[in-house]
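The chain below stands alone and is given in structure tokens; this is the form predicted on its own.
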Amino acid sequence: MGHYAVNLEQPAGSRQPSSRVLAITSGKGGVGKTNIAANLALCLASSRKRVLLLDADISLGNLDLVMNIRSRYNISHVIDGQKRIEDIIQTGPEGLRIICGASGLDRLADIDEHEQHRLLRHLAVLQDDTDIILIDTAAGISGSVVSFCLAADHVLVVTTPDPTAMTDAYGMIKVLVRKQYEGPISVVVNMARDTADGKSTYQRLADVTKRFLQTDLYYAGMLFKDEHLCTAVRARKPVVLAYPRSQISSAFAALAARVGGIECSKPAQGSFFRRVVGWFR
């Protein structure tokens, strides 16, 4: 069986990573995951926390959107030497950084070891001053986004409770347990009916994933169907700003809360940049 909550404690005297990272992924697209990303990132940074949240598809990135903002560059100007990290950084509500159209990350697997370096030079300064980096990755399982997984200290995994979310999700787990994923592993039901719905489509899922796979999945937690979130979206402002009030935005702060406090039972080791160039190459 899965778990309803999660206490994975660090191993006495290891050293921490400068900054946790999220991953935030999905098995298919129109699961939600890049609003949850959002309104995640914010009730985080709301609480205080140093967080950057970086849109890594590279294709279709629509954080932009979401966030209501403009960023006229991105990652391949730095890695091309054009501009600094602090360049595609965009400022937003509570102090959350965000790193807009992802586009050129794809260049990863080609950058020659003079714009590794650089890269990494520029990348690691953001995260010696963030205390959460959140990766919002494509939808499906392409090398990009399973590197961004494979690199990151804990992946947030994004169901809804139709079948085929499920078995989309179940297949992005199959593949992080298959190439040894040892970070945490946990499963937010968005689009829920009820508890009970949720509850069983995230049970269903570590059922299986138990059986087959032998891990655990951990529960982040579940969102209801809300018409503040659509009426948000459509607005282009995450619902944790829009209705702040609303039973959505305490969701939202409920997955924050115990998402923040999901430590690794393993730190990775190095930084995450270096990991993720490493990952692609």
Ligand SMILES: Nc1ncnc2c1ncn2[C@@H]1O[C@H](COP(=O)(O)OP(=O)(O)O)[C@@H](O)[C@H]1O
Second form
Amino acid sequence: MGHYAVNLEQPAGSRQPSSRVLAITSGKGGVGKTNIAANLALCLASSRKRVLLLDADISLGNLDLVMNIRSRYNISHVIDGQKRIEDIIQTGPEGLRIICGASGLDRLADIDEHEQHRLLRHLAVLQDDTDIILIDTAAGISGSVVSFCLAADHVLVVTTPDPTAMTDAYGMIKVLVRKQYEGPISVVVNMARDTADGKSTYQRLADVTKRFLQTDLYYAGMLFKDEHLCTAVRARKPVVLAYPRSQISSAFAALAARVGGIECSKPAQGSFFRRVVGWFR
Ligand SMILES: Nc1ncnc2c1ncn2[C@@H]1O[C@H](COP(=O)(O)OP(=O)(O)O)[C@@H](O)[C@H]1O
Ligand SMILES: [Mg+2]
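If the one shown is the form predicted on its own, what is the structure of the form predicted together with the ligand?
Okay, now the whole complex, with that chain kicking things off.
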């Protein structure tokens, strides 16, 4: 357990947070995670859900590109004591709240016990005020990406029909299963050429996962390759706002409804932020 004396268990008698946490991840980069995170978040926010979007990918040209959000401050500034959590939350369309640089949460594991408790208390208040937390993770199976997924209630793995994207998606699923992730893992196929392409991509991934990892994958849906999305990205607007009547915007609405409907048989206990820090140790 390392040398940390911090008790990350939920104190007796405290209320369970009601928000659910969805991590959006992939093996390979450039498969559409950020666009999916941003547009799903907006669809959920427009159906009166209180949504918090955590940008946990520090690479440039991430959420800033899709949402036109630029932040000078992130979780690291909170950990360093320069900013308060309220100061780094940005408000997007539909009242969506966004925190950039959430990958910096891994540093919480290294600060002193007192500070850690103080920050986790603030983050727990934030979670209490939220119905769903979406995390846009970085690509790949690095420790911090896996930690965010393991702490989530539900993991959405994004792949395209491209064989390397599928192989890398399987690599991520394998790590989660090996680490005994307990929540549902669902797959969204992005940039499908047609319905058959999308379905067969999911099916092949589900078949190998069942055969070699004895695990069922949920099907979250598919998104076609759509020029509207590229045009929207160039205009730095999420496609559901730029082209609300496009086919891909309807597909995002359907995806949001579907993802909201996949129940976690055993929702994770306690504050999500405590769980993340627990996995980082
Ligand atoms: N459904 C789609 N149709 C067309 N282009 C897409 C689609 N999804 C993603 N893209 C393209 O792929 C690029 C990368 O997407 P992004 O969401 O940034 O991926 P990731 O976060 O996984 O790296 C986008 O800027 C866009 O040009
Ligand atoms: Mg991204």
